[in-house]
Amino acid sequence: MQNRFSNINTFMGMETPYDESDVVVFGVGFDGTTSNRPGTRFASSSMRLEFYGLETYSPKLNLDLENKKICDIGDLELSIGNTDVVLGEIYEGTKSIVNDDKIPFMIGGEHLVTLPAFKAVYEKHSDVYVLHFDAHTDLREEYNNNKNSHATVIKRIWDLVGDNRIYQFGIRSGTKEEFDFALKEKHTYMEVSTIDTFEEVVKSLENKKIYLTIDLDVLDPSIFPGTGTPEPGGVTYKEFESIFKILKNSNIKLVGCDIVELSPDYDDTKVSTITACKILRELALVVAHNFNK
C-alpha cells in the first residue's frame, strides 16, 4: 500500500493502522470533466485542514470516531491531464480496498470519479444497488461529445447494473430525455428536489448491498455555495442530517461510498468545506458501525 498512495495530512480519528481497520478514506484531486467552474481537486485536502474544527463524536448517532477503526491513506497519485489513465488508476486504488475486505471510502473530485470506483466495488458485489444524492440527473449518455463526464456518470453505472439498481434523490436539474430516463421510463428511481422518500426506499433495500454516492450540490447554495455546479432549490443540511441515523438504524450492507463536488475555493468563509467535513464524520461513522453489525 505505501508505494500507491501519498499521505499529506490525516483526517482526526481515522488514524487506524491500514491493516487493522474496515474502512479506508482517500481523497482523488481529479476535475478534468468538470463543465463549469473547477476546483474540485481542492476538496480533500481542504477538508482535512478544516476537519480539526469538529469532534469526533457524533451526538446525533451517539458515535465517535475514537472508537471506530477507520484509516485516512491519503490522496491517490493521479496522472492529471489524461482522464482515461487517470480512471485507471482511481480502479486500482480502489479495488486494492476491496480486495483487502475493507469498505472504501471516497473523497472526489468531480462525480466522473465514482465511476471507476464503482467498477472496482461492482467487480466484488454484482448485486450492489446505488442510492445518489445530488441536484443533477448525470443521466446523459455523453456531454460535449465525451461518455465519461462527471454529467454522464450516473448512465454510465446503469449501463453495469440495469433497470431497478438506482435511487436517486434530491434530483432538480437535467435535460428533458434524462427525466423521462428515469421518471417515464422508469430506468431508475427518482425523487425530484426532496429527499423524503429516502427512509422508505431504505427499507425496502434490505439486507441488500449499497454503493452510496453523495455529490454535494444536492444542497441548496445558500448554504453551500462551494460547488462548482450550484443549483437553487436543493435541501438544507438539516433536512439531509437525518439520512445518518436511517443508515445506522437500517439493516442494509454499505459495501463503498463517496463524497464528490466540493469546490472549496468558491466558498471564502469555508463554510461548504466544513459542511463537507460533518457530513464526512457522520457518514464514516456510520459505515463503520454498519460494518460489524
The other form holds:
There are 6 protein chains.
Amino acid sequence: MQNRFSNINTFMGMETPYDESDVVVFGVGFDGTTSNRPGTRFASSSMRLEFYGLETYSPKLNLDLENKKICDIGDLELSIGNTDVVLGEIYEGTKSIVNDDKIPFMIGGEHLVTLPAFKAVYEKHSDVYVLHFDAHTDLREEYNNNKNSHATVIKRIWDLVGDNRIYQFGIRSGTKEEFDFALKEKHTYMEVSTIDTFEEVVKSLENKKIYLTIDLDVLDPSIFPGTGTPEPGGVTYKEFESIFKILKNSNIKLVGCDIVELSPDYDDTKVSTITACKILRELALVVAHNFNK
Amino acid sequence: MQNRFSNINTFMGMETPYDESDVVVFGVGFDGTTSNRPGTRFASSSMRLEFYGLETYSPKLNLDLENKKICDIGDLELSIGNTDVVLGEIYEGTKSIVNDDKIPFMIGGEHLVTLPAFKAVYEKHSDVYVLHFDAHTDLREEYNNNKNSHATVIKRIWDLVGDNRIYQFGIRSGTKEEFDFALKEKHTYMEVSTIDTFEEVVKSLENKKIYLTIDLDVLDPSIFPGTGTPEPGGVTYKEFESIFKILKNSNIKLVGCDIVELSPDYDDTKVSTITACKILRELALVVAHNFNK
Amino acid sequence: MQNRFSNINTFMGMETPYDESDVVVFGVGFDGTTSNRPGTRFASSSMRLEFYGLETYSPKLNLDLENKKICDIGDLELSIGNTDVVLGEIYEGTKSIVNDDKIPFMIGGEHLVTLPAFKAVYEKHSDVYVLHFDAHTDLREEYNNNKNSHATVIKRIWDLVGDNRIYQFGIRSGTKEEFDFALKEKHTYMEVSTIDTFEEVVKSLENKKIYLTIDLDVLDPSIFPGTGTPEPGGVTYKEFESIFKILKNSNIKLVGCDIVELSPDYDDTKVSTITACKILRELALVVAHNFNK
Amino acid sequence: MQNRFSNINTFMGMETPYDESDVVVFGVGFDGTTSNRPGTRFASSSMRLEFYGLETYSPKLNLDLENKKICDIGDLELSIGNTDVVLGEIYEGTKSIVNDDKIPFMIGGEHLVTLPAFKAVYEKHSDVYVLHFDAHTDLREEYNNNKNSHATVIKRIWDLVGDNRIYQFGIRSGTKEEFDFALKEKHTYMEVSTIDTFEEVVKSLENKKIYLTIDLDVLDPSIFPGTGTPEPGGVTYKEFESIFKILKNSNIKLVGCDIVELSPDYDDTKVSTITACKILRELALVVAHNFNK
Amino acid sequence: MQNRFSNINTFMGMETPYDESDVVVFGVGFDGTTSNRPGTRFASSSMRLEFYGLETYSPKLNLDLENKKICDIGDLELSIGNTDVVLGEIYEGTKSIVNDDKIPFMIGGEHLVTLPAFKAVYEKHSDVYVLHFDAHTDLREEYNNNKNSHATVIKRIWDLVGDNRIYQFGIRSGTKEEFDFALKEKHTYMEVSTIDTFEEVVKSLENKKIYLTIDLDVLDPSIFPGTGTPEPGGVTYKEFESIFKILKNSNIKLVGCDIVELSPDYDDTKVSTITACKILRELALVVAHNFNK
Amino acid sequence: MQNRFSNINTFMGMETPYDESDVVVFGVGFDGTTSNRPGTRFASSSMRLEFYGLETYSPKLNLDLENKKICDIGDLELSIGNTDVVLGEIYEGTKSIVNDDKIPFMIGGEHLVTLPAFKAVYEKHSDVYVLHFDAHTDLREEYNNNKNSHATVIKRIWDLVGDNRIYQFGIRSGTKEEFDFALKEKHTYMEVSTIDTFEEVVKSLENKKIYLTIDLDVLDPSIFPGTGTPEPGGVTYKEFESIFKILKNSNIKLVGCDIVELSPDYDDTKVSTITACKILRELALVVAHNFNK
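Given the form predicted alone above, produce the structure of the same protein in the form predicted in complex with a further copy of the same chain.
Let us now look at the entire complex, which starts with that chain.
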C-alpha cells in the first residue's frame, strides 16, 4: 500500500545505502558561539525541504546525482549549552564516517563545527590542505575570551596544520591583526574580496589532499541574506560556481568538506536556502565524481 | 554508526509501523481549486518540521502519543493540473487505509480533498455523520462553473449523505443562498460564528460513526493568518480546544478525519503551522484513544 | 471583446454610479503627521485588492452589498508635504459629496484626515454627534508643537462641537491630562479599554445625527498589527462587530463616517487589511441600510 | 466632482482606448500546473499597484509611455481547476486581440499560459519565430503525467513550429534529456546561463515575425526572488535590460509577447514586482515603437 | 549645541541616575540553551527602540514613569559559548544591584537567566516566594543531558527554595512527569492554562517577599508570536494585564523580577516587542510604586 | 558597578567627545515629502543596532575607526507635519556643527534633508562642489505643486550653486525634461546608470571643497531593497565601494556629506541597513582621514 506515499527524509538523489556510498552528507545544527544573528541550527532541515525545487542534473558539470553514490544520513544528535561537549560529538560523528573510508560532507551549523570535523579528517590525512571560502578571516586568537569560536576556527586549524597549508578566498572583514597574520606574515594564503586566484591555487595543489570549507557568507548578501553576519561586497553566485568545474577538472583529492552558516529564518524568500542547496548539489557531484578518478 | 544520527521523516511520536497502527496520518498537498491565496500544498511538510517544538504529552487530555498506535506514512503522490485525476488518487489512497481497518487521518491541502477521502470512508460506513468546522459554508452548488471545488465540498458530501447528517460549526461567510440552505431549509445543522453547541450535538450522536473535517480557518485569523481566505471573527484556540475533551469523553466512533487549509508561507511567524500541529496532536490522541474503547 | 476581461478598480459590490448612490466611499492616503510607523497612505489601494476574498453578503446583518446603492469613487488626489494644504483638499473633496446629499465614507490615512472630513459634514449638520473608536485619546491640545495632528484630532473636533457631543470607546493610551479632560472634567464621554456601553449610548442618541470615526487600532494588535502604533489590550473583532447590528437596529442617522489608521505594509499576512475590509463591508451595509429608513 | 478623485485601474500611461491602441496589455492569473511555489495568479494586480513608483519615461530607450498607444484591458476572467478549460479561455481572449490587428502583451501567470496565447498568434502568423528567456528548459515531453505543464510549454510550442524556430537564452536548469534535445540534437537554439548572443540572434532574424516570451526567473534570484522556482546563477537586471535597445534598433516584427512567473507574495520587499514592472515598461515601449516602424 | 540632538540609549522615562534609583532595569541577551528558535539575545535592544511608541503614563494603574525612580543601566556584557561562565556573570551583575539595595528588573534572554538572577536575590532574601508565569512547566530534572537549561530552570529554583514557595500560572505544556510533580505531588502550586487564581494567591502572600518571573510565552501566540516556542492556548493581553492592578493593590514586597523569552526577529510586525514593552512599563511602575509603600 | 553593563547609544567606534571630534555624525529622521514608500525616519536608529555586526577596521582602506576622531551625537529632534519648519531645524542643527569647524555627516531621512544641510555648509564654503549619487535625477522644478521635495532637491541646490558645480552618478530614472536639463543643456554633469567616471571627476576636482550626498538607491535593489523607490539596474556594492579608495587617495576636501533614503522596515533581512552601515563606516573613515591631510 505504502507505495502510493512518499516521505521526504533525505536530500533527493542522495539515497544510496550508507554501506555502498562514497560520500556521506550529514547535518550539524550547532550555533552556540554565534555572536550575531543565530539560527544556523535550522540549515539542514530547511535545505531538505527546498532541495526538491532543483533538478538532480547539473548542466554546468554534466553530472547527475542519480549516478553518484551519495548518502544523506540525517542530522547528528547534539547536546545543548556546552560548546566543548558538542565539539566532541561532532568529532566522533565525523570520525565514524572517515573510519569507514567515506568522504564526510557536513552541513553546518556555524563555522566552529568545521574544527572537530576537520580534526577527524586530519587525524587520518595529516598531509591535508585547507581551501577556505569566507567573508571573514576567522583568524582571531580568541574571541570573547573564547579560544573555540566561529571567529577563531581557522586559527585553530592553523594550530594543527601550520604555515603554507591554508588558502583563504573572498575574505573582506576582520581585525587589522588578522589581516596582518595572513597578508604580511604569510601564515595563510589570503585573497581579499575575490576568488579569482582559485584556479591557480588548485593547479598548484595537484594530487594533494584537500579539505574544503565554505562559509556561505562569502557570497554577496544580495543573493545570500540568510546568514548570521552578512557582509556586503561578496562574490556573486555566478562567480562562485566557477569553482565546481575547476575542482572537477583537477586532480586534487577531496577528503572532506563542509557548507556552513546558512541561517534560513533570516530570509523569508528562501533564496538563501535554495542557493545553499544548489551549492550542495554541485559540490556533492564533484566530490563523488573525483572520488572515483 | 548511524545511531548518532536521526532523520526527521515522520511526525514525532507517530512512528508505529503501519501494520500495527490504529490511526494512519498522511498528507495530501492539493490546492488546485483554491480561488484566493494558494499554498496549502506545503502544509504537511511544514508541519513535520514544526511538530518538534511540541511535547508528545497533552495535559488537557492526559494522553501521550508515545502510548498510542499512530503511523505517519508521509505524503500521497499526486498528479498536477487536472482536479478529477487528483480526486481519484486521494480516493484510492484513503481507500487502501480504510480497507486495512485503520482510521485515515488526512492533512490537506485545500478543503476539496475531503470529498474523495470522505467518499472512501462512506463506502465502508454508509451510516456516517459529518462534523464540520469552518469559517465558510462550502455549500455552493457550483463555483466558478465547477461542481468540485473547495467552495462546494460540503454540498457534494450532502449529495451523498442527504439531510440530518451534517453538522456545521463556526460558519461566518457565504452567500445568502447557502445560509438559507442550512438555516431556513434545515438541510444541515449550522451554528453560526461559534461552536458552543458542539457538546450538545456530540451527545445527540452517541454511538454513531463520525467523520470529522476541520477547515482551520474556523479559527480567528489572529491565531491563524496562514490560510487562503482568512475571515475575521473566528473562534480562539482556547475555545476550539474544548472539542477534544468532549470527543474523548464521548462514545462517538471516529471513522475518519482531516485537517485542511493551512497555507504555511502566509505566516512567517510559523504560529499558524504550530497551531495546526497542536490540533493534529490533540485530535490524533483522541482518535487513537477512542479507537480502543 | 472586452467582456472577457475585468478590471479591478472599485471595491467589489460598490459599483453604483455616483449620481444614483446613497453612500460614497473614497480613499485619502495622507500620513503626514504620523509620529511612529508611517504607511497609511497605502490603506485604500491594498484594501481594494483584498476585498475580493470577502463575500458581498453579511450573515450577521443579513444584508448584501449587491442590493445597496454604494459608490467607490477612488482616491482623493493630494498634495504632499504641507499639512494645511492637504487638509483643505480633503475638506473640499468631502464637501462636494455632502453637497450632493450623499453620505461620505472615508478610508484614511492617518486619523487627522477626520478633521476636515468632519468639518465638511458639520457645516451641513451642526447638530451632529461623534462616535469615536480608538486605542488613543487623541485629545492633546498640541503635539510636537502642532495643533493639527493625529494626536490632537478629537480635541480639534471638540473645539467645534463642545461638550456632550463626543463619545469615545476602547481608549487605553494617552497622557494623564487627556484622561483627566475626559474622565474627570467630562468634556467627552469616554469608555476605557472596552466598548460595552456602546449599545446604551446609541440608545440615548436615538434620532440624532451621527458622525462615526473608527481608528482601527481600537482592535487588539493580535488581529490588527498593521497600524502605526499598535497598543495591546484592545477589543477582539468579535467584540467589535457587535456594533454593526446595534447600529442597524437603531434609529440614529449616520451622516458621515470613516475608517482610519490601517498601515498595510506592517502586516505581511494581510490579515489587518482583510479585517479593515470586513469592517468596511459591514459599516457600508449599515450606512446604506439606515439611509433609507 | 469626480475630477478630484482618481482610480487606479490600469497601468499608468497605458490608458489609450482599446480601439485606438496598437498594443493591448492583459493579465492572466493562472498557476494551476505550478509544481513548486504557487501565486503567480496575483502578478498583474500587484504590478498595477507598484507601477506607480516608476516614471513613464525610459532614459535607456528615450521613449515615453505617454506618446504610445497602449491599452491595459485588465485581467482575463478564468475558470479554476481544469487546465484544459483555462487554456481555451486564454486562447479565445488572445485571439480576440489578434483578430483586431493589435499586439497582445500578456502578463502571466505561470509559463503554461504562453501556449494558448502563442497558438492564437501562430494561427495568424504561421511564420513566427520564438525568443525565449528562462532559467529552465521547459522542454520536457511530459511532466507529472501531463503534456500541458509549465515544464513542457516550449516543447509544445516546438510541436507546432518545429526546428530552427525557437531561440532560448539564460537556460540553466533541466534534465539531461532536455539539454540534449537542444544542445546535441539542435532542435532549438540554446544559450546556457547567459544572454550574450541575443544581439547576434536578433540580427539574424531581421524582418522576421517574433513572439517573445520572458520567464522572469531568467533573472538572478538576488533581484528576483518572487517566483515559483528561483534558480541561482541568472542574469542581472543590467545585463537583461540590454535586450530592449537591441530590439528597438532592430527590424524584427514583434507580433506578441508575454512576461510570466512573477509570484509577488514570495518577496515582501516588492522588488520582484517592481522589476517586473520596469521590464513591462521597457518592453511595451519597444513593442509600441516598432509597431509603427 | 548638543541640546538639539537626543540619543536613544535608555528606556524612555527610566533615566533616573543609578544612585538615586529604586528599580534598576538591565538586559541579559543570553540564549545559549534555547532548544527551538533562538534570538532572545536581541530582546532588550529591540525593546528600547519600540518603547518610544508607548506613553509614560498608564491609565490602568494611574501611574507615570516620570514620577518613578527607575534606571535603565543597559545590557550586561556576557561571554559566549559556555553556559556556566555566563550564569556566573549574570549572578554577579544582579548581585551588585541587590547589594546596593535596589530592585533588579531583568530583561532576558531565555528563561535560564532567571536562575542566577534569582540566586542573587535569594541570598539576600532567603524567605522569598516565586510567582511564575509561563506556557511551559520548566520542571524537568535535566534536559538534553543538561541540569541547567531553559527547560529545568524552575526545578533548579525549587532545589533552592523547596516546597510551598513556587506558584505557577498559565502552564499548558510539559511532560507527564512535570505535571505530576506539581499537580499530584504538590511540590509547586500550578494553575493550568489560565491565571484566574492569581489574585487569591497574591492575597495569601500578603507581606511576603516575592520574586516575579514572566516567561512571555504565557501569552497566546496570537498576540505574542515572537518567542522561541509558541504554544497555542495562552492568555490574552487583557487577561494578563489584570495582574498589575492586583499587585499594585497588594502588600506583597517585590524584591526582584524579570521578563524573558521575547525573540523579536520572529515577529516582523513588532507587536511581540511592543507587548513586551507595555508589560515592562506596567510592571516597572508597580515595582517602583510598591517599593515606597 | 556599572562597568559590567554597556549601553548601545552611539555608533560603535564613534565615541570621541564632541569637542575633540573632527567629524560629527547625526541622524535626521524626516520623510515628510516621500511620495512612495515612507519610513526613512527609522534609518539612523536601525543602523545603530546593526552597526555592531561590522568590524571597526576597513581592510579596503586600511583604516580603523578606533584611530579616528568621530562623534555620533544622536538624532536631531524634529517637528512633524510642516516641511518648512523641519528644514529650518535641520539647517540650524547642521550650522551649529559647521560653526564649530567640524565636518557634518548626516544620516537621512529622505533626500530633501540634504537641502538645508547643504545650505549650512554652503554659507561657509560658497566655493563648494557637489558629488551626487542617486538612481533619480532629483532635478524637477517642482513636484506635486511643491518646490521643496525629495524629487527637486538637486534642482534647489543648483539654484544656489549654478552650472558646473554638480556631478551626478548612477542616475537612471526621471522625466525627459530632467535628463535634458543635465545631458543636453549641461547644467549638471550626469553619468547615466554607472559610476565609472567618478575617478576622473575626482581628479579634475583636486583641492576643491566637496559636499558628497549619497542617495542609497543608487545601489541595485538586489542589495538595497529597503528604500522608498527601488529602481532596478543600479550599481553593485562592489562597484560602489571603489569610490572610497578614490576619495582617500585624492586631495579633495570633504566639507560635508550625507547618506539618505534607507527605509529599513521594507527589508526584513536587514541587509539594506547593514549595507548602509558599511557605507557609513567607509565614508566616515575617509572623511576623518582626509580631514587631517
